[in-house]
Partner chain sequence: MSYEKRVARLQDIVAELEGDGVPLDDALRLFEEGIEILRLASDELTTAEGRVELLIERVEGVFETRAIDD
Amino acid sequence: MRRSYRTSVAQPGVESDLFGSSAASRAVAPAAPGSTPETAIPVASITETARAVIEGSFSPLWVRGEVSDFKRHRNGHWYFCLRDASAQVRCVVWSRSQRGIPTSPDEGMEVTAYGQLTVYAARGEMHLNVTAMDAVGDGLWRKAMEETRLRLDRDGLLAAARKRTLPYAPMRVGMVTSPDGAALRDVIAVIRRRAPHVSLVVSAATVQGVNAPAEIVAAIQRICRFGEIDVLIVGRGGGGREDLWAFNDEAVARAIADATVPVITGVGHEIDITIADLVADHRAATPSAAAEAAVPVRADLLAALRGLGDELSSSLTDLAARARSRLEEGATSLKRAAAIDAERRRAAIAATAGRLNALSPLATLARGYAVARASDTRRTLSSIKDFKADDLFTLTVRDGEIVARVTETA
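In the form predicted on its own, give the structure of the chain above, and only that chain.
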């Protein structure tokens, strides 16, 4: 605000002010602050006044320029300049304001920044206090997604080998979404049409805005602790890039990877691809498509079961026939093996009998030998010393026994 001050003009011989008042009646006007050495004002007053003037003159506004001299302070704040061909303005993004910005800009990137023009009173420097930023085009968003994707890829969360197979016939499906959104209504309609026997459990979360990532993570963890679902759908209906950005959040992606059941994502429309889609076990183009992937048509399921029943019956019949054939072949082989074994044993017995017969005393007797035994003890008398005069003994020959008496020995 411009201020006016009364001034005095001196004329020869007469002292009067501009309005002709005499010197005696004129009151001395106070000097304006800073107009004399005696009324000099502090530097802080100048910078504080400059800040008040600039902030009062400029509402928050968007500024376009090229990023230069970007520095990330250890306390988390970002400092940089926005410049064009002829001028530049200093900018700062406080750490508390970075939640709504996808990622930090690159040096030389052309961006549009939204903020309040102000003066840093301690240094007397004008700067733009930035609270929102976007690259010209979608460079800043692409950069943020690529940085997140690379971190997840380094941890192996994008590997195809870790993708889990969806259950063939789930009985209970979980869903993380807004309870008021069209996505939930679409999923309910699809499940009722395809498989009315399947129940749906909803874990509610805000799906857009700065609080959405934390709520989605909490909803995923909550329904996994519930532990009675077979498959989980995470998604929302269509929207702009900013509306879907929560599903590009790294914490959301890691929560999906850590889920205890297979996860299907259905975010936005068919052309929308998010980081959550890359981590999920199955990506569906829309929430309705996610529901179709989660549950088969009941009629198709029953037809498949009937087909499995027919295949099982046919398999059992074939198995019984093959078992019967193997049993008959086994019986024939066993009979043949038994006959061969019996013949081998018979031959062995005959050979043994022949050897035994050759060693038998009867065979010896048949060759003309005789065996003398004592008549009373049946002890074999094998030496001449065993015979005494008048002893009776039995002489065994090939075809009988002879009782004899010793008359003399030679």
Second form
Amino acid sequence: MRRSYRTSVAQPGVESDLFGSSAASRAVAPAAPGSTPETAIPVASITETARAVIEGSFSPLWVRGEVSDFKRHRNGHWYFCLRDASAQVRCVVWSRSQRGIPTSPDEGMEVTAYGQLTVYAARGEMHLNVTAMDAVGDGLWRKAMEETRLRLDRDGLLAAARKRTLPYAPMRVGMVTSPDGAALRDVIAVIRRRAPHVSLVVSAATVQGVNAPAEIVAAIQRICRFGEIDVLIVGRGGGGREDLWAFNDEAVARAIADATVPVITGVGHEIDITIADLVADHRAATPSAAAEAAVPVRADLLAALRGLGDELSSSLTDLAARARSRLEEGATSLKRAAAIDAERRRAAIAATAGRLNALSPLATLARGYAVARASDTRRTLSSIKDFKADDLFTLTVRDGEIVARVTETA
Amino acid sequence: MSYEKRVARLQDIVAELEGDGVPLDDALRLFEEGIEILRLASDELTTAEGRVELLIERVEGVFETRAIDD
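Could the form predicted in complex with the partner chain be given as well, to go with the form predicted on its own?
Expanding to the full complex; the earlier chain stays at the top.
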């Protein structure tokens, strides 16, 4: 709101102002304010009038120059000069205006600043009240991204080891996006086509403008509290650099890093890489690609399941086959053991028989000895006392017996 | 049991059956469990119909989902 000091300072009905008083009006009217020592005007009046004149003459505009004497005040406001070879203008960026500016400019940076030229009464200085700014070649945007990236990197949030594996077969996918956006329509189409069994839960957020970062953070935290999702897509369709800027916001990046399920980002088009992409567990080039990364094709899942079913059947068949062959092996070795046992017995019998044979008197007879036995009792007659003259006795030799008579005893 | 847990259990069963030292009784029991899991997992894929819903948090921690028309 602007007050006009022209009317409050100038006399009513007098066609003059501080800068337009004429000799004619001076002659006929009481002295115009400031035209004589007696009508001197207060300092505040002249600065206020100057402010009104300048603000009335210049609509907000873009000014190009080099940044110098940049100061960030304790109260959060930025002060600097924009200068070129021959001139300079003081600039201020109130802290509330800084939300639309990616980051503070560096000393000597060539920038364009958009703002209202005005007069700051307390100092009596003309300055540009800046509300938007960028450096040549997107310098400020790049600088801001780099600063955010460094802070996240320092906290380890960009480490490859942090990246979580995406679920193999999610049944419920979450998405943080605008419910009216093209991104949601694309994701729905991909899920319907690839995996019609998968549900999608949308946590709504404005995805561009000054409220977008806070809304995206809140939407991520909300769906994580809800919890009943396997994976989360965060994204929006393509747009200008400023449309996508919320996804370069540090708070959004940290909310993604803190998410309780793996996060896939799908922001804008192929070429747009945002800070959110760097923190996400998986970066997809577009929302559609994010949906493809999130859900496998149902036919593939069914084929894999059939494969497992086949493995299950053959594992049981194999198991049965192994059991049978073990049984057969068992029978064979039992037979073999029995045969070996029988052979061992046979050998033992043979050996005993051999020993028996060796002990048998028949073997002694074979070597030429003879055995005399009583014909009646078959008692072995081994001493001369066993014989009496004319006794008959049997003499066994190698191949038979003969009956013999004692003719003489010693 | 989630789909993924079912598939994981199924893989465990197959691995166990493929290994040695499963008594035949246990093997049959595992096989039957495997067949049942296979049936449930397959049903889940073929009969479930995906929905699209908007998440609403009534008060902190109290959620409802509302179908989105598309």
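Take the two forms, find the largest set of C-alpha atoms that superpose within 1.5 Å, and that set is the rigid core. A quick note: this is a predicted structure, and the numbers were derived from the prediction, not measured. Positions refer to the first chain, counted from 1.
Student: So, superposing on the core, is the move of K335 at the CA at least 2 angstroms between these two forms?
Tutor: Comparing the forms between these two forms, which are aligned on their rigid core, K335 does shift its C-alpha by 2 Å or more.
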